[in-house]
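The chain that follows stands alone, in the form predicted alone, written as structure tokens.
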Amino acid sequence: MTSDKKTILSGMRPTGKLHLGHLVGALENWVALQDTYANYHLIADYHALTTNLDSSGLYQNSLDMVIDWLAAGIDPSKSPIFRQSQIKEHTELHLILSMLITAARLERNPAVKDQVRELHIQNVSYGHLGYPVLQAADILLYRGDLVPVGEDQVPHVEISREIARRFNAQYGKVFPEPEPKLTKFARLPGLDGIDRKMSKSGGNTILLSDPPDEIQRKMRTAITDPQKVRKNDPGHPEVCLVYTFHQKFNADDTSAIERDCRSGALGCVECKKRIAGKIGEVLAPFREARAHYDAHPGDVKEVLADGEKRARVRARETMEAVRGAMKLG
């Protein structure tokens, strides 16, 4: 990687293998970024702590997701693959950033209060309340100038871009300001509701990957335009969640299925049959280079090791500033 690309950071929390969600809002993204920017891809097991203190299965789902992410065209020679707990820096600058932000302003996050809201957290802990400033740190301590992030994610950007602001305030230039990179599809819907996101605690999700059997299976259970009984009833596609998918996975064909859709020639078990199919066909690529990196999963723990090694170099570059920043010696 050139230094004169701009850096990007982005990440996921290790959650096992992947779904329709990631691939759209994350992955696709990732992916033609990789060749413009100098980009870096977290693991984040600390952040996953958070919200579950069972870290039993973390490794497992580390490797599961990284090969979801190799699957999906992830060049690890282009982009490093890293976890955030085989980088000792991150919880270095994790604390000295904490200093740089009150407790009240981290209680005015927004997507913290949806995360507790969502998974029914009785009790936020000091670590989850703190959760933006770790991650301030996953995106300064590489110098990240872009963070691909959905919308739900804007809030954690503009408390990285606060804290960096700060420290050079304070002690002299060292982090540049993160700007977030939104895609064109930043969410997809669940198969649950328009209105629902795809997640794994919501269970509402196809995962990448899934035979086409099961594709078919699960979308079958999709929630679509209420209002539409029957074949002949007509339809209104602006409110169907099958709708939003043919928009994305079957874009050629959305004219016709809107047409039929509102004229009532077209049903909804067809309209759902027709968009699995096509699901299918384009996770085809996706299945078979998975099915590779299943065989070999020697291959995806040296990805491990060679990305945490190459983030090292970087982390420890930009530690030696803050602490030249600082006068810490």
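In this text the structure is predicted, and so the values were computed from the model without any measurement. Numbering follows the first chain given and starts at 1. So that the term is clear: the rigid core is the largest set of C-alpha atoms that superpose within 1.5 Å between two forms. First, how it differs from the form predicted together with ligand TRP.
- Core-superposed comparison between the two forms: CA of R105 displaced by less than 2 Å.
- When the rigid core is held fixed, the Cα atom of G57 travels less than 2 angstroms between the two forms.
- When two forms of a protein are overlaid on their rigid core, residues whose CA moves 2 Å or more are considered shifted, and D45 is not one of them between the two forms.
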Second form
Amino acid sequence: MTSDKKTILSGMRPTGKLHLGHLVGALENWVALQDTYANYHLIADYHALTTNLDSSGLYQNSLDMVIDWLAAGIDPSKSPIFRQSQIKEHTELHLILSMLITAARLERNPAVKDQVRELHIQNVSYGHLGYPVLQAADILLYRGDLVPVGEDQVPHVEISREIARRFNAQYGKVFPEPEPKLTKFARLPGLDGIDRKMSKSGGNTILLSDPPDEIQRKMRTAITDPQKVRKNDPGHPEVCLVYTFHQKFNADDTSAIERDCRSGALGCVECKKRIAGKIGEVLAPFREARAHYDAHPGDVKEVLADGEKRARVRARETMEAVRGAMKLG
Ligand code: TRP
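Counterpart to the form predicted alone, namely the form predicted together with ligand TRP:
Next comes the full complex, this chain leading.
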């Protein structure tokens, strides 16, 4: 709090074990930022309820997600990791902020609209419509300056900015206007070539916890250049999603792969085998971390307990400022 570092609030819904898309699209970025900024890492377990009322798996999913965060290199002594549901101030701030935005504005939010379409939701709940208000509370509760997100989350962060402005104008300045910090690497494609994005629902993912033989098996199903039918046909790496994985995870060999694919010297089966092997190596630390935490489950719970304690201090401080500004006593 006395630090003059800017504050980052990053969040993810606890959907369970994470996949390569999360690593490339979010975690690598979080890790890279943790020395330069004061980071808060939020597990958005209430947000998960907006699209799935079954809460029975939330806790286990949260623990699984934390293990992946730790394995990716998030250092919980620097950056508190905590569950939204354990910091009661989220609900309090959410209520106050919900008065500062119109229902019509929320109905126009493209991110919730997309979700409703993709999940075939017939009737949107009040809470789901308020998804971005809860997200604004997540960010503003820690007075976040920056929010690392992908493109699809930018509309939510824009709503957070509007709400922060509205609060500050109405009651006096308490909140910074948070800015999205876009992730550099484009999203990873799904293995099926149908989804442009690796996604849990698509069944087209490689999990960070997958063992090497599972990675080999999944990679064999990946779609390649449709014009390269036989092994020795010349290929077109620019349209091949397996090549995207080489670019990301096998940078040293990429030019040789490209050359041999184009000339027809390298067949798809061998090419997939090589990248699957490489990804298996990259993910070795994840499997080790998982084995460690499987043997010491108390360690993960301790990380959360400590993170929740530290997050609560910051959240209480903000709520005092909020109540003070609103003259709520
Ligand atoms: N909406 C985010 C997602 O689906 C998760 C999230 C919740 C979040 N609260 C947040 C992201 C606060 C950044 C900041 O991925």
